[in-house]
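So this first bit is one chain, no partners, the form predicted alone, shown in structure tokens.
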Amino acid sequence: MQWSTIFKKELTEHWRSFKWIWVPIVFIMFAIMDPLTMYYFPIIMDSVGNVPEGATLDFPTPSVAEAMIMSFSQLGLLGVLIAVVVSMGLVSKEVKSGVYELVLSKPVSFTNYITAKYVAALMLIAFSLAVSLLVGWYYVNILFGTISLVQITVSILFFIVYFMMILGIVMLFNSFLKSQGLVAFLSIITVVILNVISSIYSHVITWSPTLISDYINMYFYSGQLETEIWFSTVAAVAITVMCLVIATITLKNRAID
């Protein structure tokens, strides 16, 4: 009953501050900006001119493999940091305006304040990334060449799992910090500290969760999916409990205090 009160609590905030509508949008965007501008960008160069006489421009189309990669790079860099900034405040914002107090003052759980916070951002976010993504496929279905819907299916949930991680760990600096920018800050600089070791040790590191978009990538130039996704999606899955863990016990100790 009190888990389900916050969630509902969240999604009706989301709704009203606009989130299902302008972030769903915005990803969008981010997916199928690549793809058409790729597509369309000898059209483009040809409309404009400025091209000496006699001169040719050859610009090569990109694999269906590679269109839809642009979708998930993007969204990769992106759409991370509008999910930080999404998130940013889950707790933070509560925290230091006081209605932190004011919810823990009833007979609530202290898990159930940050996993229902937490799994409604995460829906969120999973929808935006699902229609994004799919909006994505569309366009590279009509314009690149054909991808299963089996494949954008199963690239999409693994690519949810790499950003369930990432919002456990703005979550995590959400639990201990009042400004919302120094948790945005400190989100980021992490997952980019993540990615460049994992980019520096990937041969060492198989199972970072940070390697998840590289696994996708091979599967949709292969078709098949690589036995370290496996790992990687299991590390990011516990990185994120880890991440729920602390943030637990770190509000539980500043109610103490």
Contents of the next structure:
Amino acid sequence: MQWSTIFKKELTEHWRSFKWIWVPIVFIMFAIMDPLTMYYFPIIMDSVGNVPEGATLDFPTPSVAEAMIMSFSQLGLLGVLIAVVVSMGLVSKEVKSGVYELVLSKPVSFTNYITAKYVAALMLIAFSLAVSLLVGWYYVNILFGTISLVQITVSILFFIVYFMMILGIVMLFNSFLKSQGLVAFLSIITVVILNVISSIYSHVITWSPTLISDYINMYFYSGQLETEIWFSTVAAVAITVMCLVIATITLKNRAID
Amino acid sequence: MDATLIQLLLPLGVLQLILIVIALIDLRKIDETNGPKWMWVLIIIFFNFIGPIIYFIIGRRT
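Same protein, different state: after the form predicted alone, show the form predicted together with its partner chain.
Full assembly next; the chain just shown is listed first.
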């Protein structure tokens, strides 16, 4: 009962600040920008590029897989940034403004408070990712060639798992920091460090959750799902649960102080 | 410019327009922003694509 109350309050708050409109739109733009510019690159170069007379420029047209991967990698960079920024104030803002005390003066458990907020944010991001990548897929299908619906759906689901972990990390920093900027900064640093470490040791820690996007890329090239992607998924879920549990405990301890 | 190019770019234009419109609606409804409101109107309208996003991220004060 109280979980759904907080959950609904979160959803309406996201709705009031237009997050349900602007986040999907921004994600859609990230997803279609690269395939579009790659496809029309020769035309763009012709009109603005000052190509010397007689020079012929041969740009290889990217393959279907490459074009689709562009959408994913763009969202993997800028999409992560937006996801972090959107969720950086979920708890920290309420602690700072005092709304938090107001909420917790009612009989609300910390677990419900954290998970309801987390699920609401995850729904927003998952929806945005699904919509934007489907639009990206539509564009790639028109411009470059076909990718099956099954393949794109599976890839989107795994990509959502990756974002699930990122939101978990953001929630963790939310629970003990008051400054939204610091939450965003530390979350992004953590994600970057995780990415760097797992790409350096990618042959050792094959289960690293940040390798999910790499496995998705391979899936587009070969059409075959790597077995390791399941380990990465399990690792991502484990890290998410751990982050949420620690976040709950931290909030509890802070309330006692 | 062929017809397909326009067909492909039209959705982008429409999305950008929606983004600008909802940013302006939000700006009208909100009590306080970081920095003067007229500045945000200019940013939202003249900085294509980036303007509304920047407004939603750092302009709103709640």
